[in-house]
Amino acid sequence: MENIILQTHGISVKYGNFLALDNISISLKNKHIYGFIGENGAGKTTLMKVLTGLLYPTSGTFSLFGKLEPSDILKMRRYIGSTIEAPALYSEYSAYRNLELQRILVGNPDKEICDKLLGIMGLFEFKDKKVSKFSMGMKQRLGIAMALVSKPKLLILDEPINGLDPKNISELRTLLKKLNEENDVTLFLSSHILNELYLLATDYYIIHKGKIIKSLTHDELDKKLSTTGQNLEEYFISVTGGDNNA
């Protein structure tokens, strides 16, 4: 049990007589990197935003690396780093000093972090510019930077790769292998480009219409592309009944 840093018991959000989350019950082990998918509307980022205290589910509880109680997962989410639908910047402000601003409310004292993760993630050249200057990769880049100035242990990423392009995606992918691999940062990754979660991802859930209707681990997932002759999309358009946004 103490391989597992995050489970959800079942978690249901409810608006009106829409049920956006459904039952849902997952378990995250450290050091694992978890591929998110489901189509548009399925649940992804609502259960993100349940996860990272952004929203309250109408019903089902959760622990948060061993803590059951609403205050003590308080106080471990300071061990999450997120971003969920678009990076939380201010526009106005430069990319070092959004970073800046981040590093003071996360109480990180490690002065020389932002310059770090600006180099990291490509931006150093452009701290001084205004975020309102910046292309939607390099925000993206920037919001992937806020998140990771807490040095968390589990980090959540709600497509990610938005607005990257070929080369970004590449720098981007080798640095959550290195982050996994050399921090042990366990990963929960949305994402529509199924290829690219396939080259990170240690395990799988796929979520449909408000449930978990499959959880694989990438050794499953390759014996049924095997044992079925279908491709990534194929399979999970099987999976899913039909629906192909994903």
Second form
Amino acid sequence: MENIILQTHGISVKYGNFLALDNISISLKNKHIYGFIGENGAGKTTLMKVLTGLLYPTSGTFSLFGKLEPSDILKMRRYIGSTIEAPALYSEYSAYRNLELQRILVGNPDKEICDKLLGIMGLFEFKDKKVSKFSMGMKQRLGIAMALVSKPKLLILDEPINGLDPKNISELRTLLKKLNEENDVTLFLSSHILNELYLLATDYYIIHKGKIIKSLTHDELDKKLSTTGQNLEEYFISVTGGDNNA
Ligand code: ATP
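Having seen the form predicted alone, I'd like the form predicted together with ligand ATP now, please.
Below is the whole assembly, all chains and molecules, this chain first.
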């Protein structure tokens, strides 16, 4: 049986009277790569915040690495790396110092990891540069490096491709594939760039107006596309009822 590392049971989130997440039940299997798709305001970031502990759900529960108790979930969160909305960076500190502080915070004893991650993310030559002088794409890459400092087993990235140029997108794809294949990292990625998600994802969840309206594997998606003759955007629009702008 495939190992489920995260499972949500009926997660709902209300902001005041507005129901942003409505009874969400999803499960993430070890080593799969999930594309999380939905139009603006569908609830992607809200769910990612719940999964990473930035937001308490109004109702519902979830298990993480087989643990259900809140105190155990708290401990298991150290195996999650994430970038949600703008990465939390100290802009007056260098890239290296930001990573080093994160390394100490998460308790990773490997002192080489910061330089290694700077190299992997193509930022080594800027290691001593203040983050306030970084471009958006450089901050984005540093944010992903920050998420990797704890050597996570589950990486949750909200719009990781935003702000990256085509070369960096392709390098990030290679890196994420490598993390998945060689380090067994499970990935949960949101993006509006469907063609890019398609190149990586093994599975998809489609969220619409706070509800999961579709879950399918990459093979199932391929079959749908070939039987309907639709492209990715057309399929997505047909699933969400034609009123999306993703
Ligand atoms: P996008 O693709 O634009 O980032 P999203 O799918 O990530 O959108 P969320 O940010 O999760 O969507 O927002 C879901 C809904 O909840 C939206 O209608 C949004 O306006 C609302 N919302 C989000 N955060 C808050 C908040 N702090 N207070 C009130 N409403 C909020």
